[in-house]
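Below sits a lone chain in structure tokens, taken as the form predicted alone.
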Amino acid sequence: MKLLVTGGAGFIGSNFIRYWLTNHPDDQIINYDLLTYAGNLENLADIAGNPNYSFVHADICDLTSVNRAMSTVDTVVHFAAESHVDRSITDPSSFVRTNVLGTQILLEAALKNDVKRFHHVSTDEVFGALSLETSEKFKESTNYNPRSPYSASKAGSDHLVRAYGVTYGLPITITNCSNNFGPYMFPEKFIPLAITNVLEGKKIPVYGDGLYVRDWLYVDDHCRAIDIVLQKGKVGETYLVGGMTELYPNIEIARKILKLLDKDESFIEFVKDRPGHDRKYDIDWTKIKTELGWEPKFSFDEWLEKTVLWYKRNEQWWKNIKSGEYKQYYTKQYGK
């Protein structure tokens, strides 16, 4: 198999490429990435010399470059996206361009090049928000109700992928996943931000009352889910991928991180809430378990500890990132 992986220099994409080459060593991968602020080739330094890996520095909105890169592959795994809700609030236009227009250009190229599978990686945020009191979970049949420019742009991309499947017969599959965590996660997201701030002697910024809840998914579990969907998933189908059997509010996750780093709660700092902040996401992953045999393999507490250890051992990686433009963004978002 030869795969084109878009956004392969990002957090989930780089973990997927490493996972795939480890578990499918005879396959070939083209990593297609524009290397915007969250794209980092250091994420893949350990496999850069693999003869089955190559890198293309280009924009998914550039149809000529996309067609050229897609001309020799049989499978596309589409991660490339603007993905941070906070950034979508300050600059929604870039999210529409990348997540909607970029996806449409990739779909057009996939049709032209007769790819055998176009797999689209999406988010549970397209379904909106749940109340803290409800036991309801998101399912594949849940109506879309995006509440931020980010989730609206991802909802638009999901609809385009399905439309190309129905209208043009493009062999598509979609996974909507919950919040990922693990190595190489860009340190503007909650878990790596909390870990690296404490390692720097800084406070953990916690939005609002800290009771916001997410279904956290260890990134390797996510990679396994995409693998099994590519191998056994039914064309045209969507599969929800979640990681938790017990949910924790953000404030409790901050406390878990502080305990792992042997720090007290004086490191927690409540900050002004962001506009339209979704209270809770929770995923019912019954379909992918029942039909394809996938379920989370890694417990949250075990892999949170391993994630903390990874950031402790890879200080230079995240210190290189938390400088320059990122510092400006951080100050604007959270204050001094």
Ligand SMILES: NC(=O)c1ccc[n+]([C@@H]2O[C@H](COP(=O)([O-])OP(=O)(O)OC[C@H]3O[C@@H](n4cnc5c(N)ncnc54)[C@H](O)[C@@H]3O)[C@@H](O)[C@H]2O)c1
The other form holds:
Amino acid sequence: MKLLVTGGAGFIGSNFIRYWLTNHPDDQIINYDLLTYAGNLENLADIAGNPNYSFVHADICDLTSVNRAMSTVDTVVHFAAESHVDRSITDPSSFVRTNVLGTQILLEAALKNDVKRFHHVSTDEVFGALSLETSEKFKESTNYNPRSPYSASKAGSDHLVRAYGVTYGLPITITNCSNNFGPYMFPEKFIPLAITNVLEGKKIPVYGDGLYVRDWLYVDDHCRAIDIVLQKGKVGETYLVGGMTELYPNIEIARKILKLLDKDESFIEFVKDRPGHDRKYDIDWTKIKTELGWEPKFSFDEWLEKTVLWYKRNEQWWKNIKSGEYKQYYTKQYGK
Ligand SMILES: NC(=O)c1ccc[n+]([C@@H]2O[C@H](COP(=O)([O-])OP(=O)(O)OC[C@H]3O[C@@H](n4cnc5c(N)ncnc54)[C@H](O)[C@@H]3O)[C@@H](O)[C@H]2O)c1
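Got the form predicted alone; could you also share the form predicted in complex with the named molecule?
So here's everything in the complex, that chain up top.
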């Protein structure tokens, strides 16, 4: 197979490229990435010399570059996006441009170049929010109800992908997954932010009352799910991918991280809530389990321990990120 991976220098995309070249060493991958603040080629330093890997530095909104990159591949795996909810609240337009327009340009090029599969990576946030009390979960049949500019732009991209499948017969698949965590996750997101702050002797900022609940998915489990969908998934179908059998509120996750790092709860600091903060996301991943035989490999606690260890061992990686542009963003978001 020859794959075009968009957003391969980001968190999940870089893990996916490493996963794919380890498990399919004869396949070729083109990593197509604009290297925004979230793109970091250091994530792939160990892969850069692999003869089956190449990098294209370009924008998914640039149709000419996209067409050129797509002309030699049979499969597209589309991760590239503006991905952080907080940033979408302060700058929605870049989310619409990349997530909606960028996806449509990729779809157009995929049609023109007759790709055999266009796989779109999306989020459970398109389904809106659940209340804390309900045991209801998101399913493939749940109506869309996005509530932030990020999730609205991802919802728009999902609709376009499906529309290109139905209208033009483009062979598409979609996965909507829950919050990922694991190595190389940009430390603006909750779990790596919490771990790296504590390693720096700082507090963990917890929004509002801390009772926000998410399903968490280890990034390698997610990459394996995409692999299975590419190999065995039905064209035109959507699969939800989640990682939990038991849910924990953010405050409990902060406590688990503190325990793994031998610190007490004085390292928790409650901060002003995010506007329109979705209370709970929970995913029913029965379809991918029963139809394709996928399930997470380990429990959340086991994966969290491995993640903490990775951040402890890779201090230089996240310290490089936490200087520079990120510093200004952090002060604006959480104060000093
Ligand atoms: N991180 C999560 O927990 C999570 C959960 C559900 C779904 N997703 C989805 O998975 C995908 C990957 O998420 P992530 O966390 O790895 O994101 P990320 O922000 O870490 O990486 C995004 C990558 O896309 C690149 N990019 C951005 N705009 C681009 C453009 N115009 N052209 C080319 N490249 C561009 C960036 O440089 C970066 O490398 C996204 O589509 C996101 O919506 C993420």
